[in-house]
Structures are given as structure tokens and as C-alpha cells.
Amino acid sequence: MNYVTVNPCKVCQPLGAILAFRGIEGAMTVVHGSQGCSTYMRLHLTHHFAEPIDVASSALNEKDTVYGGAANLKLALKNVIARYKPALVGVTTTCLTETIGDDVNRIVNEFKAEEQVNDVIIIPVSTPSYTGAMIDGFNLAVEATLNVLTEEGEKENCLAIIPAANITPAEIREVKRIMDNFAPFIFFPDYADTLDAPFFEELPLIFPGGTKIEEIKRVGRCKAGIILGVCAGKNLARLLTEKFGVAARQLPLPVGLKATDVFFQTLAEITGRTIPARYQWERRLLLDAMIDAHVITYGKRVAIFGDDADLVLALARLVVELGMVVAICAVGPPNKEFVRQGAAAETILNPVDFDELAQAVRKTRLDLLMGNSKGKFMAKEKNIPLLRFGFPIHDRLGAGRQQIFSYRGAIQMVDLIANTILENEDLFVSIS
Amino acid sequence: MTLEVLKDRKDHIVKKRKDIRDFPACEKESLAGAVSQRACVYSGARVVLNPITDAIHLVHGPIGCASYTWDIRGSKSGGAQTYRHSFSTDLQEEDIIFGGAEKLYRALNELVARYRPPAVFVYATCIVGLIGDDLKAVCGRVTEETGCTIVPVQSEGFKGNKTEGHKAACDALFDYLIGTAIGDNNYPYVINLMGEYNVAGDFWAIEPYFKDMGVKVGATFTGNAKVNDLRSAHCAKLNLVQCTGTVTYLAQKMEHKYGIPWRKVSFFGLEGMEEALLTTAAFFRNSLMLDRAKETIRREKKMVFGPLIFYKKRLQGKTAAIYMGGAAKALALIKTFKLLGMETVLVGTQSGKKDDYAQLMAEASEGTMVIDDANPAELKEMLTALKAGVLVGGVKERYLSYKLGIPFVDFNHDRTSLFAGFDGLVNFARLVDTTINSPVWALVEGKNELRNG
């Protein structure tokens, strides 16, 4: 359909910004807009991560909308600071406040002067919902934070790692595990512990974890930077390189054998260190797993979809390594880089909604679907399995604990994909 | 209990005291920065209308409002699945600048051509109110040109809170659907069930009771509803109103225009279900009907007696907390917990009204905390201080509850267990038992800590 989006394969920018701010230690977010925006996004996130997620709202009403939302935003900041005692508050805009033309920077500055707030950092970011999608909001919030906090300075032996794609808390932990063996590093934004939190003895209002503000300041001192993702995040690579002199390069997500090789080789190259033997070992474990599975996966046809181009491409690369055929590769929000890189697929859909995707799925033979939980309708109609990846996953547990990065993650993936195919084909035949 | 609350929130929390007529401040805008659990006007309209199964629900605005509400309502359908799709005009920057009316017009034409729906609801979002798209004019034009009923829903998000959205939905139903078709005027015992959304199939559990009494349900607002049922809803003789927060306004309007009386009922809990059937029979002044109702009640109560005793034994003496969207369910829950031998220590709602709170205060026992428009920080403090044995709420409250180590039952619009009717009560009791008596809570207690040596 030309004028209607039917079953959207994207969410709006402020949600991405909320996610990014969640990766800063001691941070809270205020969504400057009507009360519903923050509540809906909280609901969407809490359902996915199975964690309580507090996000404040400036709760604009009709009067504020006519005369401007300054008073409400100031009140929201005051109340959030009083109640949550955050070290940092991210302020995202919405379509409402962008359209009425609120100057959030000015409002924040006035607020700081009026209330004499000196010890709380406030970072506004412009994230109207009528442009871009989740990942753009995420990257804009990261960029805004770097712009406010990061200082230039003499370069140190340190690497900055910044995701510009939809990655899970468990994947952040995996990247950090790998980096621990290479060089001092700063991972930002690090929502590993704030979005996959333990059962606490006493529940804090703001969960511990996140990149420390001191670390974000020091990003400018890193001698190099890696942006995880190539389809988005150009703004971040440019900012690091041009403003802070941090040589930044964008890498595909380390998913599957070759992309993980690229990740390790880049690390080795930047740090001048050899790749630790344990990863050579893990790589061989992956090869062994792939050989075990290759007959099962060969020629199997899969449709891969989601709102994050880098994740979709990463999954596509992995299944191609397993001899599978990417029949459909689909990404919701428009993305030129995705279209350029997605060439291995029989059909590339971008931009797309689930209506158009479902029509393509109906037309072709498929063994497997891979994508977010909104694909459940297609899976049911087609009676084929859906392996849930990406965002949102609202009908299964453990979305934040999924880990597909590195050789280790790929090993789990190989088994999962092969076993799903086996389960679907015949339950009681031994592998031969 | 000393609570740490924001100054402007103090009046929203009161403690039930004997002989003191007091209730929390309510019906106010949410406090900025307080992290209210409420949503917006659009969400209020959407919850009321979304269960209409064969209609197209088109969200006129940027994509978020449609994405976040795609198939999140647990309302079941016996037929059409159209309502489980998410339709949006997905407004982009240029639409904001040049106006979205033309795009809406084309979108509606596309939808009507492809789906031939009996009606399209067009929801206004914040942005539509700002850029000045004339929703009514566009909808009117497409109705005229295509013959398909296009219903504008004036649910601009910033207009107020969820309650405003309920009103916008009621207005849409009243102005554009009700009274536009002739129903069965010959049958004397036709009723409408209002504020019954067929969540998890609730409606299917209670309809047989009415059938048994010779009462026909003409239209349900709006669980499992079809557009055409709603068109002739004005032919009913009685409106039974369950979810008072959402549809009382509509029942009042129908009474005023069509002379249909309405009664407040609950289909949840023994007492509620029993009263609903007896009220209906009494209304029609039909002794046969009354006998049938009494027979149903006797039979069903006998059926659930055993299971309820079983669960009561397992739950007696535990305490409960309730945080619901509206007050009707909260009230029914207090009664039900009493039935199960449990005491309610905390009850709150997102958008209860003064009358609602007066009733809640009356039903609550002494010492119960009553809270309006709570936020996670307040819930956390109160649940901990009151040592609640279980919380009943929605998804946003679920993981807060779990993180506090407090058992939880989902009684929101996306639950998957039916709670209405006599059997529904047993389902509810079973879920309370399932969460309260899970071995996991013993494992998280302090004495089970991992020790060195």
C-alpha cells in the first residue's frame, strides 16, 4: 500500500534514545511530550527485557501545548532529580514538542540557572518520531552525550567501542569479555547490567551499571574507536574522528565466522597484540560445530527481518556460512547501506512493513523465519518455525540474554538453527 | 509507615481509617516527572475501540503510536481478525510541514478499496491536533465518496489523560455508529454488555448464563463486537455496565437519547456475577427468568465451591495489593480477596474518579492504603513496607513486583487467562496460588544466601 503502513516494522526515535541513556551510570530519562509516549515506550521495553524500566514524562497537557512546554519540562526535571537522584538526565523530544518548537537546550539552561543545579548533567537530544527510527534515536543520544561530556586530550592506550546497532546486554558482556584480553577499553553505552539486572537484595531506583561518566569523558583520549555496525552510526564515526581525533572505524557486527574474524583482526591490528590462543580455540570449536551441522542446514531457505539493518545483515551472513539461502532479507526503516550490502539475498525489501513482508513470504518456499516476535503471524500462517532475534521480543523470555556475538555466540546459533530445522522436519530420526 | 513522596503527590495517598470519610486526590493531570503509569488520550480511546473485530483501526500520526499498540489488547475474536492489524499513516517530516490531510484521504481510499471494511476508526494523535488536519472533514468526504463509514476519533494525546480518550471513543461510537441500523425490536429481552472487552474470552464465559435466562446480548462494547452489532445497540432494553471508567459516559448518553436504563455490574467474582444475573432478571420483572438465574447461580456456585475451598486453604491469611487502570476491577478484587481469606493492604488505580474512591474506601478494611495515579517509586516503597503477599496489576507492574520478590498476577488487558464468570474466579484463584506458592520465593529469602564455607 502506498499511503498506509500496515503492521509496522519499526518504532520511533525516542525509544532508541531511552535505550542509550540507560547505558550511562546513574542516568534517568525524561521524555518531553505527552504522558502516553513515555508509558508506551516503557511498556514496549519492559515487555522485551522483562525488567522494570522507569522513564519520566513532562506530561504536557493542552494548555502547555499551546503556550509551550517549558514549565512542565522544568517541573519534570525537578521532580526526577528529587526522586531518583540521578547523576545524569537525558531529555528526549517527541513529535509533539518538536512541532510546537520548544527550545529544549534553552529550557534546560534556564532550569539549571533557576534551580542552581550544578551536580546533575542534563543532556537534551532531538528525537522527533516523524523521522528516523529506533536506531537513529539511539545514535543521536550517543552523539549528544559525547558532544556534552567527552573531552579532547592526549591519546592513551585505550579503545572506544560504541554500538550503533541493536545489540543485547549479553552481547555487550561478550564484547567486554573479549576486550579484557586485548587492551584497556571504554564501552559506551553499556546497558548490560541495567537491562539484564539481577534479583537485588534491595531494589535500587536506578539500577547499578552503565558506562561511568568519567569514562565517557575519556572517550576523547582513546587512540582508536570501533563503531559496531555499518548501516547506521556514521554520525558517531565522524564525531569521534573529526571532533576528538579518535580514529574510528565501523565494523559489521561480529556474528558468524568471517565477521568475527574481521573483529578480532581489527583488534589485533589496532592494539598490536596477537589474538589470544583461546579465541583461536573457540574459532575451531565453531568450525567443528558448523561441520556437524552443514548437511542439516544446507539449502534451507530463510527469511530474515527486523528494524535494525546491521542485525539483519549479520544474521544473513551467518546463515549463508551454513549453506542456507536467504530468500528474503527485510528491514523496516529505509537504509541505503543495507540495500547495498544485502545483495546475497534473493529478495531485498527496504523500506518494508509486515504487510508487504508477509506477501513476499507467502510467495516463496521457506523453511525458517528469523526476526522479532512480530513475525509470529507469518510463522503461524506459513506453519514454519520463527527464531526470535532483535527487538521487540514480546512473547518469549530472555531477549536480553540472547548472545549471538563472536565464535561462542555463533556456536549456539549453529546448534539452534540446525536443531530447529530437525525439530520441524522429523522429531525421531537420528542425525546421519 | 512514613513514605518518601513528592510534595504534589502527598494528597493522592490516604490510609483508610475508621469513621473518617476521606479519599485520595484524583481526576488530576499526572505530575510531570513523577513517572506515572498512565498513558494518553489516544491510548484511552484505543482500549475502548480496539476490540471491535471487523473494523480497521487507522492511527493518523507518526509511526510510534501505531507500533506500540499493535495487537497488545488481549481481546479475543470469534471471527474477524482485522483489529489485530496495525494501520498507520506513518507521518513524515514533510507531512508535518505541509499537512497530513491529503495523505489521510489517500490512505483511507486505499484501505476501503482493499479491505471493504464495515467501518474505519481514524485516531487523531498529538501531532494531528497541532498541524490542524481537519479529521472530521476528511472522514466525511471519504464516507460520502465510498459509502464506507469512516469514524473520526478525537484522541489527540495531549488533550488530557486516558479518561478523555475513553470519552472520545464513546463519542465516536455514539455519534457515528449507534442508531444507524435497526435491530431486533420484537424480542423483549435484549441487553448490551458495556465495558466488557472479551479479554482472554471473558465474554464467552458469561454469555451462556444470559442465554440460559432467555436474555439475548445484542451488542458488547466492545469485546468480540462487530460494527453492525453496535449500529443497532440502541434497540436494547438494558445496558449492563462493567468497566465503569471507560463507558459510563456512553451509557448515560444512550439513556438520555434512547431511554435505555443502565446498571452497574461486575462479571468478576462470585458476588459480582450473582448480582449481575439477578439485576438483569429483576429489571425485566420476569419470574421465570429470575428462577433460571437463581438456578444458574446455584449450579455454578456448587461447581466452584470445592476448588475455591481448596485455594482458600492455600491462600488464607496472605495479604494482597491491587493496582489497576480503573476502579471497577479494583473493587471487585477487594471483594474476591476477602472471599479467598486474604486481606487487601494496598489498592490503587490509574484513573479512578471521586465516586470510585468513595466506594473503594468503603470496601477496604481499616489500615488499607489507597493510592491514585501511583508511580513505580511509590509502589516500591509501599509494597515493601506493607509486605504485600501478592500484587495484581499490568505488565508495567509485573517486573517491578518480581524484582521486589513479590508474587504477581496480571489482570490487565493483555492477560491470557479468562477471569469472568464463576469458572473465571477459579482461574484467578489458581493463578494467585500459582504465584504465591511457587518454590522460587523460598529460594530468594535471605537464609538461602550463598555462603563461603
The other form holds:
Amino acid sequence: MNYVTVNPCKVCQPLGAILAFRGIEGAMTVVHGSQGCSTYMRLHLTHHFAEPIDVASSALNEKDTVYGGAANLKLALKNVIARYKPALVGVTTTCLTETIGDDVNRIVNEFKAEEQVNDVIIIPVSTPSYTGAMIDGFNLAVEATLNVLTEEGEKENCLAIIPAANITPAEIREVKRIMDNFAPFIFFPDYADTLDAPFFEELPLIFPGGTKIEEIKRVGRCKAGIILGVCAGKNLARLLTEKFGVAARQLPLPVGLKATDVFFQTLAEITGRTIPARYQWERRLLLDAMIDAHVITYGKRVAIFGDDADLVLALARLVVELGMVVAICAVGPPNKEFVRQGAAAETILNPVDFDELAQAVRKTRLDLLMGNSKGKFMAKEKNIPLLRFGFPIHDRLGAGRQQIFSYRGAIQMVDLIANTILENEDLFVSIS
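Switching from the form predicted in complex with its partner chain: structure of the form predicted on its own?
This part shows the chain on its own.
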């Protein structure tokens, strides 16, 4: 165990909040902190999604650190509203502004009164980087938005679908494809089109897409809600249930056979509808793919890592279904629920940094690594392949189009894992 963190196995909270606000139609984000913070986050997001991403900054300097950043934040909000004309502005804090004690709620209220801002919604969220991780910032921003916008009212025949984990634009589209066959729904936050956008001849200041503000207001009138994620999202489920009377359930990410079965069975139970034949057919296709791959994957040893406990847990359960051995299952930030869920692994590391993880990898016989791009140095040292999942992926194209949800996504995963093993071992395997 390290008594100091060496190369953290996590990404900071404000980045997750930016991702959440990107899923709201007409939204823009201001990072209250130094210029470097917003630049770092914008760079990470742009490399991962291969899309231009604007993030504003209050750009604090040494003087502002001593005397406070209120004036900077007010000027940043004024400029963003004048330039981008957003419907909503999310304000995220950073280590610097949390440490010096800036009261962001008070500053925002003063700004709205001084500038008579009535037509733009401003939502501040506390996201210091010295605690938590990207997924925590994401969930805090979602909670803050629901608290500000969502209204109570007579229940409607609709479902609220809220991810509490790092899912891709392609996976959002897959969930929405499935939901279209069950019931009316509200997916929030929906960054499918804002972070995987089509070609524009003239680049818009704010990309079209995202959950409409009117839809977010209606979340409290949904008869039921599904939180995608069991290791995070407890506060989201509690908020929906206790404040708005929405019967919320937490489900594991629908990755692999069993977890996707749970997802479809829950939808059928809530809506009273039969699972459509097309998905039953896709399930049988997945079973066939798993049988085909079993001779290749059985007994292979894998280490899975990341800062999103739900994604790591989902990947671990999928590879176990393929007969693989999870030698190491590692999640950077501490997560009691991840440990309690008990991934079927020989070694569970939580919390962990990359220094400790690398030491464990060196001591273990492995055939495969699964995690984000930061694992590439371990993979090269070990001379084994790295399958890239999670965030960030900055040395491969198509991270936003990666889709591992549902039976269809699992089929792609099975082929990818099996073919990676074949290529690395230069094997010819007859599966006939």
C-alpha cells in the first residue's frame, strides 16, 4: 500500500461535471479556477471524443487566489452569456477555489441580481479535484440540475433513465433504441449528439442536442426511474424517490448476458410489456458467439482497471461469462459498494494508484489488460495487449462510438476479446 498517491488512477471531478452539463440542450460550462484547469479538461475531452469542446474559465491568477475570485467569475459569466447565448450555464469549482473558500452560490446570486439575469439558468456545483473522481463530479452535476429544475406533479406514463456511470454516446443511443420499444422516457443527461456530432460546414458555438430543459423539469413526474450503475448513483436514486416520489431502481450496466437480462426483465416488469422478439433473437446470437469464443477465451487471465467502478465491474462480469479469470480488478478512488459487490477476482485493489497497480501487474501472470489509455505502459512492459475502455482514451480513434451495451454490444465485445487473444498468441483455432 502506498502512503502517498503516485500517478492517480482517476480523473478529476470537474471533468465529470462538464460531461454532465454537455448533456443538456443549450448548456455551457464555466470552470471557476485557473486557466490551466479548463485547458486540461478541454484537452482531455477533445482527445477522447474527437470533437471540438468549449469550456470557459474564470482564469484566476496569483492575486485572485489571495483576494478571492468573485470578480473573475462574474466577468466569465457575463462574457459567456453574451458570446454563447446559452439557455443554461453550469459552474464547476476546482481545487483552487474550494481551498481559498469562494462561496460560489453567493457569487452567482450576486451576479444574477447585479446583471438582472432572468432568462439564463445558472447552476453551481461543488467539485474539488482533491476528493472523488470524474464519476462523482458527473453525479453531483446531475443532482444539482435535478434539484434546480425538476418539478413535482401528477405522475405520467414515462420512465426516467439516468446514467450514474461513464457511458459513451453510442451506448446512450443503444439504450434509447431499446426504450423506444417499451415506454415513453426521458434520458438525462443525453450527450449522444453533442459529443458525437455530425459534420457541420459552419461550426455552431453550442452543438445541437442534449436533454431539453422542459424534459428535465418533467423527470419528477415520471412514474419510475432507472439509474444505470450500482456502485455510484445512490444519492440520485434517493433524490428521485424521496423528493419527487419517483420509484427509482439501480441496475448494473447492461454489459454481458446476465446484466442485459436484468435490464430487459426490469423494463418488462415496470412497463408491463413483453420483451420484443428482436431482442430475444439478439440474446440467442450472443449465446452463439460466446460458445464460438469459449475455446479461445477459457482460462485466459485478465487485469481490469479504471476510475469508474461500475464499468470495471461490468467488464469483469462479462469476461467471467467467457470463462476467463479476473486476476486483478482495480478501481482508483475508494468505493465501498464496488468492494461489497465482490467482483469474482483473485485480487481486488481499491483504492489504488498506477504505481501500486503496476507492481501488482508485474507479479501476476496475465494474458490481457482492459482499461483506459493510461495502462499502455504496463501493457508494453508486460508485452500483452491492452483493450481500451473507459476514460480517457487518447491514443485510439472512436472512443465515443464504442458500444458494449445490450446483447448487440456484448457480441462485439466477445469478438474483440477473442480476436485480440488470437492475434497476440498467433494462434489458429478451429471452432467448427
